[in-house]
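Just the one chain here, the form predicted on its own, laid out as structure tokens.
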Amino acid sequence: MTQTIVDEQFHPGTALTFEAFRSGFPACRNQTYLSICDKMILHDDVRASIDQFLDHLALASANRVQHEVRVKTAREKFARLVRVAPETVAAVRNVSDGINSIAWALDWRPGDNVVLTADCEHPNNIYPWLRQKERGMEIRVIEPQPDGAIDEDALIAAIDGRTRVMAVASATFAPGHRSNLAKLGEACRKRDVFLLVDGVQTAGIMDHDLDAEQVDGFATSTSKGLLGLYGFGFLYVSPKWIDRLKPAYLSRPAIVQKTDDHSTMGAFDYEYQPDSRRFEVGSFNLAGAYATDASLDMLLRLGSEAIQKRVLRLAGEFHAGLCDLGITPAVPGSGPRQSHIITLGAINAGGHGFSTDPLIQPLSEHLAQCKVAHTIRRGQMRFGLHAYNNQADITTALDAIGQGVKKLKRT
């Protein structure tokens, strides 16, 4: 049975079924992408948006003020995605735009530290503590758990009365599992310390009530799972932190200004934004707005709550059927560490984009033979679903995956 999502503030009696969905993504008619996890793929009202745009600036039909209203929706659009106001999201670059935004806004005291689990994270989401170092802060390096997820229970006990921020990612880069934000959130809310999350991997994907979940940062760029583009993406600041935060870089959109001339200087003595938008910097990636305020219209049309049901039983399945054929997935099928991640092989055996385990580089080359898109990161093969794919999918990735393994064994 077809499901159906009515939005009836944003599209009044209009309705996008997941079928519909997926029709409009060329890059599903060849292959069978199952890569959400490395970047996007466009969909044809994005590209269409984006198309908008180059002709305003080919034909000068658009100033900059009209320009910016597309910003505006966006950041409109992503805050009604994660249950929370417009005005606690600041349109930023990336997630590292958003996580150096928070380091060097913190009123940091020699001795002050961050905790983190360094072998879970993205680079980025490292070096940005790193360099606060210098400043006198301490990084506390939390183990992962055995199965490569975070240790919760153990980041909370690193806490004590000098901890600013606990540093997490909503799945973790390698191998992929969910973390637990709701019992970090409430952990560090107790004790007044900043949780901030690089929320990239689950964005636009996994089903978000930041203000739940007691979120104090959420960074994520529009190139995953919100199915925009590179160098566009939001940072989101909880109101309980904005009066103690005092952005690095300003520029105008930081400052409070009382006309809507972009060139009028305004008082010496300024005035920061009241809230997220202090740390917008400069002028804005406007094809980034463009394209991301067309692809998240689909996404809340769809539904969060949809979105997540349907790729957590489409990867529950896929882990089955990977069971089935001898091979255990490193993230659950189920339970509350499974994501729309799966990833196959040992851990930390290669880099990024091979592998030493026997299994995974043929494995790895026969899928791109079969035009089943898939990443490797640190030595493991890495699939990742979103809302355009389907059963079929699944199925055809299986097969492939199966003829690859049967192939290996008679070599």
Ligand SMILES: Cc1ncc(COP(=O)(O)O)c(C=O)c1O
Contents of the next structure:
Amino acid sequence: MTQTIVDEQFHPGTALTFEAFRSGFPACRNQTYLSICDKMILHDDVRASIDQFLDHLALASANRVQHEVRVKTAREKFARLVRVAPETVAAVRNVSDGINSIAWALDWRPGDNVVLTADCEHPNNIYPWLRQKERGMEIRVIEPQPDGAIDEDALIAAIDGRTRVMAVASATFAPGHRSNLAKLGEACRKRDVFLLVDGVQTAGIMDHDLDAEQVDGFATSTSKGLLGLYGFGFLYVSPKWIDRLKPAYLSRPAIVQKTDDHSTMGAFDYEYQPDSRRFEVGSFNLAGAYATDASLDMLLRLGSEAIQKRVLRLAGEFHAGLCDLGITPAVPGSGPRQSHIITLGAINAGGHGFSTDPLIQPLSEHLAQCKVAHTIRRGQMRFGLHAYNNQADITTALDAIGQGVKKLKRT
Ligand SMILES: Cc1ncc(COP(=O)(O)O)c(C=O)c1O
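Since the one above is the form predicted on its own, can you give the form predicted in complex with this ligand too?
Full complex below, order starting with the chain above.
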């Protein structure tokens, strides 16, 4: 039985207030959640959307084609969020999937190179290139700036006639500086270099216009600011490149089909999809698609410009409050480098989840007791804000940090 699904579409188009949005997050009621750079929290509407999917499974009330409508609408909504055409977006699993897809699809030759800042990138934007190194690609490692931000001028200066790719995060996962994508995009376009962005830290939080930024590829999962689920993500690929990219893996979604009802058999005279769908592989993470379809709906209703404005304002206030407490954050509190991520302490004084900085580790324990959710990355205490955060969160976090610092000074 394949009846038409008439699921709720979560009021597309109507405005949503930030306070109403916040009220749908149970996590915001029992803690001060400042850890989006680690992982998403679940909104009630997102849970309801996943429940719809599970109900359909339980009742056998929908088939795969019907479920895949939610992949299509999620793709379209993500495209709208980052201001690109829907067909330029592929539904993938995560950042690693997107980055590896491009690394294997580019027609590079041994001796060609990729330019990146190893010190600033998540390992999932380094291992894909180490794999290509085994196949003859040179990795050009550029030093970061002393404050831990990427050095756009040095990255551009490292490009030569054999550079095929520049790989960069839209914001570093720590310390959290935002990258100047438009500057890199312009330089890469002029030199026919593929600018591949690991966008997971900023997607859904910072306002992107991937066309204007001249980004060629943008890989993200939905497990952070897009407020979806682990194991579902997007890969944007510029139409300027698509004809030059041959996917490493091939299965039905990547091939032009005569119908979209899955009735076409495999054929020897296949043709790649003319757009980013050529990077889609096999069946989708449908729970992820249902989740993201709902979360993107809310993010679009809030508006990406309004989200960025609110988040940067709150981040600026948090930064100023920390300075008042005598703590200078490791990232700026305003300007183009500012993001939703605020870090404290010396970079690399410790690692993932621990710090050797005499202030950070005990302060982190104190904040955990005060239910201020944060993480330690690269030895730094890290906070990340999103649209659900409000003034009260900032005040609570600053009060807890102030008390913690006082306590530490006494001991
Ligand atoms: C900058 C960055 N890239 C990638 C990832 C994760 O990659 P994936 O989505 O492949 O698990 C993270 C997760 O913490 C990250 O912060």
